[in-house]
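Encoded as structure tokens, the following chain is the form predicted on its own, with no partner shown.
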Amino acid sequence: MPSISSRGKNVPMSPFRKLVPFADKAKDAGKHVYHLNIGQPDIETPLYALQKVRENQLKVLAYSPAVGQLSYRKKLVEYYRKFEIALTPDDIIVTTGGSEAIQFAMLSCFDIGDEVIVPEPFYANYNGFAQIGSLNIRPITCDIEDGFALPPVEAFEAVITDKTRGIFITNPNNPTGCFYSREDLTQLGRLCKAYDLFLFVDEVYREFCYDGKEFYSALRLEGLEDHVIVVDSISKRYSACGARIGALVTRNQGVLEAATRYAKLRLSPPGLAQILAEATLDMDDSYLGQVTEAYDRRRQVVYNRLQAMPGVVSYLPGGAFYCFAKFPLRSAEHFCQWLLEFFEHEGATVMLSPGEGFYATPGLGRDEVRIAYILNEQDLEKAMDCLEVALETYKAVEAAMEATPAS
């Protein structure tokens, strides 16, 4: 039989979807499953926009043009006004979610054996896209003690080598909630003037910050035209994750040339998404401003909750809606497993996504989770309900494994 590539026996396993079997097993056992992995809210998709798809007249669903519809990209240009941002519809390419964006960012910059500077934990696919593109991850270690604050500017300094190309950062942060401000933004950019280097930003959450915090985009770093790159999507913003709908946006023509022929090679990103996409465009603010002010709230549940918990340590995040955690355990791998496969509480569990798989630096993460604040009050009352019997109850079970002696 013919064998498969090192390629694809070595892509990273997503560290929110590998126990989905073990959860699909915990349901069919009749177990409820409180689901705090992965970023899938449980947030309405705006009405107004799923009618607009409804109400479509089109008899033929044609392909759009490799970089999306006009149409959509000129309203993207007014909605990046509200922040600030000059750009034109030719500083921007539709892409098939934020992940695609994503690799034909990598793609366009990096050749085989460069690198990348990502503040780590990291959203965890950057791995996977990094593999994608025969890239490699230098990390700089963020700290939960400070919130996983950015290092100093030093820190990335002192990992510049001939073959690196460029550093990445999600503002606000996935996995950790971190929000990094102007002067961060600021000082990453001098560094990437300096060293000729691209700057990667993720902007998806950027509605999503709290306590006051004014969100700055990169695009608007002055001088840095050439070297800044973001990544964008409507998943999360409009709650629509199955829509598929995001961006490249950069004002560095051989990166958006490039990244064209990428996007002509796949033809087009979903023609009734964009019809979404442009709708909800449409939309005055209320609907952001409702959804910024459920997830607040959220975040202080989850916080208060794991604040009075023995032994856990944890940070109130700046913005998007998730928060990392340190239980007092030494396998959170195994911990998240155990939760689905042996734990019930009140007939229900909750799901979580074990930390390793959001570091590149061996050995990290090992008694982190990442907890996805994306279910309503009252379910995440419930699941900080379970996870706080589980902490207490996983205890006898560690002792239980130190006791046996290894076979």
Second form
There are 2 protein chains.
Amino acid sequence: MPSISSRGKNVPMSPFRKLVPFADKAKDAGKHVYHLNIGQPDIETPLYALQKVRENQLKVLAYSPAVGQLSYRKKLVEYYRKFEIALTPDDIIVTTGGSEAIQFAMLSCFDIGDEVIVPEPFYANYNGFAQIGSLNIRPITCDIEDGFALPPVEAFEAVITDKTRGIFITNPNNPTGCFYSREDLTQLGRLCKAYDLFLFVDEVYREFCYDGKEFYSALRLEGLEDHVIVVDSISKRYSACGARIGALVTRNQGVLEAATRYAKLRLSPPGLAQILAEATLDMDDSYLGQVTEAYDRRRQVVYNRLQAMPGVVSYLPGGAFYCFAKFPLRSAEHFCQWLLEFFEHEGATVMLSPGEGFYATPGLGRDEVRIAYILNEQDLEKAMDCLEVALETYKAVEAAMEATPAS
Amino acid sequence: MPSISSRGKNVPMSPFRKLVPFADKAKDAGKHVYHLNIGQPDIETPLYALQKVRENQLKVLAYSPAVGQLSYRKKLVEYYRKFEIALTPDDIIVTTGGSEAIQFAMLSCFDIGDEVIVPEPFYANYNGFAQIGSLNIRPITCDIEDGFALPPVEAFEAVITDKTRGIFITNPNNPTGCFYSREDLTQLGRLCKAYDLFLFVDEVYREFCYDGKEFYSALRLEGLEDHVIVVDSISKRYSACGARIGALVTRNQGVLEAATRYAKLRLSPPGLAQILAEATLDMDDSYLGQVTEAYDRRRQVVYNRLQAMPGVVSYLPGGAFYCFAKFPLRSAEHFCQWLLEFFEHEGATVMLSPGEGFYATPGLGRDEVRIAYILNEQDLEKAMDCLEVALETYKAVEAAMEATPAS
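Having looked at the form predicted on its own, could you now put up the form predicted together with another copy of the chain?
The next block holds the full complex; its first chain is the one shown before.
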């Protein structure tokens, strides 16, 4: 039998992947599982945009231009203008989800063995896209004690080598919910300018900023026009994860040309979904306003409940719909599995993402989890009830495990 | 300014890409351009399937499973059964177009520097996917004089090295329209078995076989269950190129596991398009029957017209909707550009793909073109009128060029 490739055997997997069979088993056994492990919100996709898909009068569902429909890109220019970002349609390549934008960016800017600096914990799938492009991630560790604030630029500067081609951040952050300010971006921008590095910013949670924080896009950094590459997506913004429409945005002509070639290779982004995406831009801001308010309330629920749990370390996240929490236990991975396998509270349990998989540095995040607050407040309260009882119950489990010599 | 990657600068481009600005200019000048350069048919997407998209009652357009909706994969099992292919839904990974299936297959089976044998001329985008995976294509040259029939297995055997991991063919073939028989596949299968190679077959034109030829899928080869990987797509079958729904089909568990990991990385294939794809499988066979008959008539038009053109070498293609033709001139690329830039017949001209870009061996195909017969018969006749007059007119152009000393 021909054997598969080494890379095929070693594709990095999501931090909660090992837990999926346990979740399936729990559900098969009739247990309700509150899924706080994945960024799939329960928020409805805008009816207006779905309606436009229903009203389509297509006769031939043909390839769209490789870089996406011009009409859509023109409307995106208007959308970005609301964030004081000045663009032309040529600065935008429509991609198959944000995932493809990450891939195009990495292939266009990195050769085999090149390095990218990423603050950790980070979105775990960056590992897989880096593997495809054979580039190496150099992590900069952030700390839960200060809400995973961006480390000082000196920390970034210290790991720059002659292989370093860029810095990659997510703002607001998945998995930490950390919000990076204009000042943070300006500092990173200055460093990128000094060392001739690309600054990649995944801004797919742009709308979801709280406590009056104003989002500042890296595309606004002056003098960094050739350095900044933004990854975007409608998945979270319009709760349309299944549409698979994202965008790569940059003013760097070389990157645009290279990414366009990669785009041509796969012919076109999804056609039906571009109808939906374009329609979202004909809507007023009320949908996004309501959605942001809903996430804000959910954020408060999770924060308040975590604060009341003894020994739990967390913080009030500034954006996105995630937070990290540190639990008073040894192995969050074991705890998360135990939650699904053995725990039940009022017929339910909760699924979380163990924190370790979001770190590149071995050994970090073992007592941490990521919580995605993507359920309505009532369900979130119930999920937090489960978590509270579970943490209390688990103490005895852990004590018993430690008392039992490993066989 | 940070510079882009070497690979980003060198992404292989489509054979007709340089001609696009000339086509645009011709159209701007009011010339009608018959596009026979690209596989975007004018055939209507099945109304029944489009209607199912219109009737969708989705509230949240959520991620589908990474490997595609189970309901769709179950129906695909029935579809493949019509071709005497026995599968389970677990043997099928739904991809974002056939393009992504090619990419998943290459990443799962090849490491950097590994080699794949491909008969040339071949679908030029294989070059780009090979570049992403850093694998090398070893071409086996086919000959227009025998309709690009598959060379004897000895020719394949002769280029096998310790880096060779597989053979990749397209059946029926794009760009040649060549149909590979059960005997062809059996021979290749035997070779793959003997040398422990994967046999990749891109079968996206499976339905379009003519003259009573019966399609034989590589998935039917006995004893080759762990070797065969099939790339599929609904783009051509249902004239739904813009849907971006394909599939990777194999019974090799290792490949399925690796490809599933790559699938999870990009989260899910397009959701709306899966509704369309699934609906096509609830239709009876009349749509595909009519479409195949339409292509068959178009095929005859192109073949008959080419046969009547002095000095042109072509053949009756056995499948797909492409053929190659050899012209009595030095540079098909110059001729194709001249067609757009300077030629006009009754207000129109024709766009073809220069043949050279479909070969990996330097220097081959310079007097050849690919013709995609994706227009209706009336338009095809007019396009062939253009071509006939153009070939006649071009003689003097070429003679004049040769008489003029290069400045």
